[in-house]
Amino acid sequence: MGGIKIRVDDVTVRYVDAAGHAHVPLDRVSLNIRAGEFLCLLGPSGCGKTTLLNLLAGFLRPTSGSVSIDGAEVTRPDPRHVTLFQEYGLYPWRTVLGNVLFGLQAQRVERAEGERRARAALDLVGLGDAARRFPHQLSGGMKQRVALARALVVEPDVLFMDEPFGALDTFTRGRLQDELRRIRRDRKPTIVFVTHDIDEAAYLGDRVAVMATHPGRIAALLDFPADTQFSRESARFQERRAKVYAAVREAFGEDEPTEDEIEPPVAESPLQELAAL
């Protein structure tokens, strides 16, 4: 893992709504993210994790403080940095291949080279045989894999992911988490991943930033070894999950979020076996 890639320095976001009420989605947040790191932003609704991601991606400017990537202040979105949302954002009139090609066409990549790269990206997410299908012919999980291929094909320097698997069923979500770990291992991009799922954060993250509410802030920052070899059934995963859950409990104390706000760990997970089917 390399040096510091992203710096968040004493960032606050403050605004007043139409009724004159002041809101502070983020309050004096500081954070360094290393090159090649997989950082999970974990917390309940309203803790500012998506606001922080939007600051990093350049969609939002802080009220005070600064965000920089590679030493340059972030003032707007950068084509080298791709954001993947929960909504797939696929063009229904384009085939799967056409959707993945879109970003390369915008970069004016030569057609043959673009198609080669797009097909390689589809193979990477296991959709090489679906290139000629249209989005309406795909399941939700397949659509999200197309969106992931479209993000990866432009070879982004940084990948921002805002609860990309949140709308998927448990089994599809587990398979895509496994796929993302494999892609991360092979490509080594810097990834910032927003989630409210404790298991997901423990399974994916090299570091987990536990965020608290009122105002939004980082309550705990957990460091784990950069390791994609453990399974969900391993003692190593159980230890990671327990540490994340303990940090969440400590951060919220008497005001611990409900199950609707943040998903607690489960005792057993059959996803590894199901993902192989």
Given for the second form:
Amino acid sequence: MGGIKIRVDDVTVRYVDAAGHAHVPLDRVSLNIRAGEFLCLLGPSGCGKTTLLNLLAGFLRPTSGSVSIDGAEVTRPDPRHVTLFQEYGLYPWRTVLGNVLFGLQAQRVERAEGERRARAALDLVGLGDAARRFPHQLSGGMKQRVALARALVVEPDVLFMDEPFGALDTFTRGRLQDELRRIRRDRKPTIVFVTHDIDEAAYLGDRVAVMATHPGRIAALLDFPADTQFSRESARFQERRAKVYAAVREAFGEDEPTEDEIEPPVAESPLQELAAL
Amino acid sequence: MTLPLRWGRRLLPVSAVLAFLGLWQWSAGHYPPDQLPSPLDVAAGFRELTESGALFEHIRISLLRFATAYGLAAAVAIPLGLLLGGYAPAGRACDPLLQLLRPISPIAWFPLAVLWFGIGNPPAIFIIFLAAFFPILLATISGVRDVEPLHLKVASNFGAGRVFTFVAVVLPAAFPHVMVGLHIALGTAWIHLVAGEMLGAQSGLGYLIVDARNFLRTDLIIAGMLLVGALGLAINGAMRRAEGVVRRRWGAV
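Show the same protein again, this time as the form predicted together with its partner chain rather than the form predicted on its own.
Now the complete complex, all chains and molecules, led by this one.
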């Protein structure tokens, strides 16, 4: 692990809505993210995790406090830090290859060179054969792979991921989580990953920031040894899950988040049920 | 007795047309042909028109005027719509004006059309232009404004400049909307073709109808009307096919 990559210093986001109510999606959050680490922001809806990600990615400015990456204050989006969204954000009129080429064309990379890199990125996410297809011909999992290839092809040193697998079925989600781990081992980007899925955070994160609501804040920061080898069946994963779940329980006390706010740690995932046997 | 579905589907509209023709033929028996000619009279009139060859000249002139006016409308309305939709201050500035002008029927422009353009081709083209202009303009504006915020967010993330974002994101995103506008405009413009050609033009389908009225040739009036309908149907069909191609290419957005 390298030094500090992203510094979040006493950041508050406050706004007044049309009805005159004040909202504080983020209240005095400070956080240091290390170069090359995988940080999960875990919390129910309304805890400000997506707001925090938008601040890091430069889509939003804080009301007070500051965010800096590599020592430079973040004021706007930057192609060195690419965000992946739950809804993919693919361009329906472009082919898969055209979508992956988008970032390269925006940066005026020469055509032949761009195509070579785009095809390599598609191979990396296992979509080498789908280059000529259109997004509407793809499943959700394939669309997110295209978005991942489009991000990776510009060789970003930070990936921001906003519930990227949230719309996918459990099996697809599990496969993509494994691929993300593999890509991470190869490319070593810094990853900030927003999720409301405790299993996902425990499986992927070197660190897990558990966020709480009203106002949005980081309630606990769990530090695990960096490890991308353990499986979902391993005792090590069970241990991580238990720790994350305990932190979530502590953050919300008896006033536990309701069903729609946070996904329960067990159930839902067949992979989990297999692991529990 | 049941017929195969395909036959049933054809049979229904065909029998409706036959019933309509029957009713028409029966009604025509109660009126003088100058007031209501029978379908057979109209068919005879139609044959008369085709045999003289004048009909095809009228059709050619009408289509030429229509294409000119419609093309001009698209050439002005699409760039203007891109500007008003893409540049918010311009859009805000022009919005009240557009809302004021839009509900005015092209027919209401008749007196001005004649005062400004005299008679013949120009006023007809002007009227058709007006009829096509607003649907294209408004669809283009809304197409540009309705670009998915996420698509713009992605573009800004990759460091896309204003020009690249406009060309590579806004234009293609707005394109299906523009197609819808072009389709609607095709219909309204075709409807106003006849009206425009009644403004002193000496040729075209609108003139054909006016001219037939002057000679009390009711059979030719109705033949002209049916011809306008049939050509409109054909043009609309071609447009729908083009739109289908675009929709498929754009992932049915």
